[in-house]
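What follows is a single chain, given as structure tokens, in the form predicted on its own.
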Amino acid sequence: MEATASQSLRTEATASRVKIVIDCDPGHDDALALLLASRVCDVVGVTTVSGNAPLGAVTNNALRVLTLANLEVPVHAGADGPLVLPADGVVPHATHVHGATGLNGVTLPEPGRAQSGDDAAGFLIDASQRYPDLWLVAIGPLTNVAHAIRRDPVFADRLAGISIMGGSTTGGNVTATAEFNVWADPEAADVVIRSGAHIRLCGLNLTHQVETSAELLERISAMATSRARFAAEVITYLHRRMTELRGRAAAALHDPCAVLAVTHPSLFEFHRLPAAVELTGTLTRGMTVFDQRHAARHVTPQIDVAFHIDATAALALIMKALEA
């Protein structure tokens, strides 16, 4: 496993990089991706939508990520609630986990511009029009992705793809069966799977492989920059937070593995699958559904899902992007 982790970095150093823009809600892990992002590709801009904490935190986040990460990129706001609202008409947030700022328990700078406008969806739509190649990184509810989908009809297919942080090949975390970034807007995931894009999907199945430690967070805690210490910050509120939730101090890195899927596709063994989601069950209202059947193979639209990834490889690229 050292030897793939010593080869994915030299690649990193050699290979061209490829162009993305970044739709996410931060959110602690959505901060971590963001800083991988700003090592390892070419990152030409971030729209926000609500998800982790309302909009308008989730943007101020972004900016202020950026402002550490001295990344100077557009940042456009979007979406501050699903496709559809749900029954009880309260738009759907994770502060449970992230805290009502979608980032507590971290320092960071005040953000060094303002967002560049308010319609993230045009501002999508104008990036793939620009950019030939290029990748869209889908870190949050899918809000925006499927406004510009709905706007612009060749949107998807101008893309070189979408890579998501999304749903789950087994089990939910907001219900037994649902992911949060699914279940915050299933309307919206259900038109981004059925766009016909080139779609990678990141679920829990696989984000769960990338776990932080006790021993992780203490080599971070040792690295003397300024990356290092905000992430050593994120690290130490999950960890209290996961072990309030769950009993044990550990925490997945969901969103740091949809920027390396488009960026180290090697890391990852995928298998192209149809793909649903469901949007009106009463326990399965957000799940994502494989057909994993020999029959189904030609079924569509199919999506290439990734079923592992090799951690130590991907755990080595995220603290080499903190020495920045």
Given for the second form:
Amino acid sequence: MEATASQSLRTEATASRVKIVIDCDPGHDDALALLLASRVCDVVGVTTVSGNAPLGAVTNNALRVLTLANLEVPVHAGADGPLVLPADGVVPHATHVHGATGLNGVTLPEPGRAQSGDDAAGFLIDASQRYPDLWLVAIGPLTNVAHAIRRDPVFADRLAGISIMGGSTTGGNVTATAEFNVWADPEAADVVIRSGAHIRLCGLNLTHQVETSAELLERISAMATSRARFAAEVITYLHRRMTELRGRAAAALHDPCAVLAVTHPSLFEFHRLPAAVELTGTLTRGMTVFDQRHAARHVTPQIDVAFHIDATAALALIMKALEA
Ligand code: BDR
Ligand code: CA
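Moving on from the form predicted on its own, kindly provide the form predicted in complex with beta-D-ribofuranose as a structure.
Zooming out: every chain and molecule, the one shown earlier first.
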């Protein structure tokens, strides 16, 4: 049968969309990143990692968010803790921000299906073999990604790139110097940064440029879609939490930035810089270090560090993804 014009247009649009796999720990901003990704690219699968909350909770959250997003892709659970446990033996979480469930304060449908497996690293490797030019968007601690790199020496080279939300060119959010995703598994971040992969990094210096506001919340609350209702709950929760933690009802939309760094790179200003993760410092463990000296211009590894984003355009794309 001959394809109709609209069918072939749809196929063309799909064919030209970038393919991504998302490694995440939902997480309020992870959830918004999943909703955004479902609209702006082809998501071939989702893997989950212990991070904002324990692995079981974040996997359940991912399944429920994907059900809301109507995105039927495989979900594989991965690591339930970092490569190296902290000295106190306690797996790090960000429940002080996201609550015990990782997604406190929101209503979501029951998961439409069960997880597809529990070998996230294996799934990431398979996906890299199956889809040429695949981007990996990593928006939680980098444990699964490090496992995949260690298991398959050409995994990193096979990918088009890895877009990471993590680190900072300025200060941290868990300690004075470290951002949560890197701090929660510094050894994994070190493996990933030294892997030779093409890396784009959105750190806190960048993600704090894309902030929610009372006005944005009002606009989202006025949209009559189930996605928008959920996003309004997410932002309402974050505003309450940020008011308690920082005295300001505004939340940085960290994880959606790492999706946009793949789908809309022209919104960003990147600088390719030598990068490293501090593993030993008493005050600096988990800090990302970028060498901007002219004398260091040939030092490796180098990654693309995001310094600026067109926040108005980024927020408009996030809003658009909440439409019916
Ligand atoms: C990062 O940590 C998590 O709490 C968020 O989901 C985001 O990925 C910000 O530091
Ligand atoms: Ca996250």
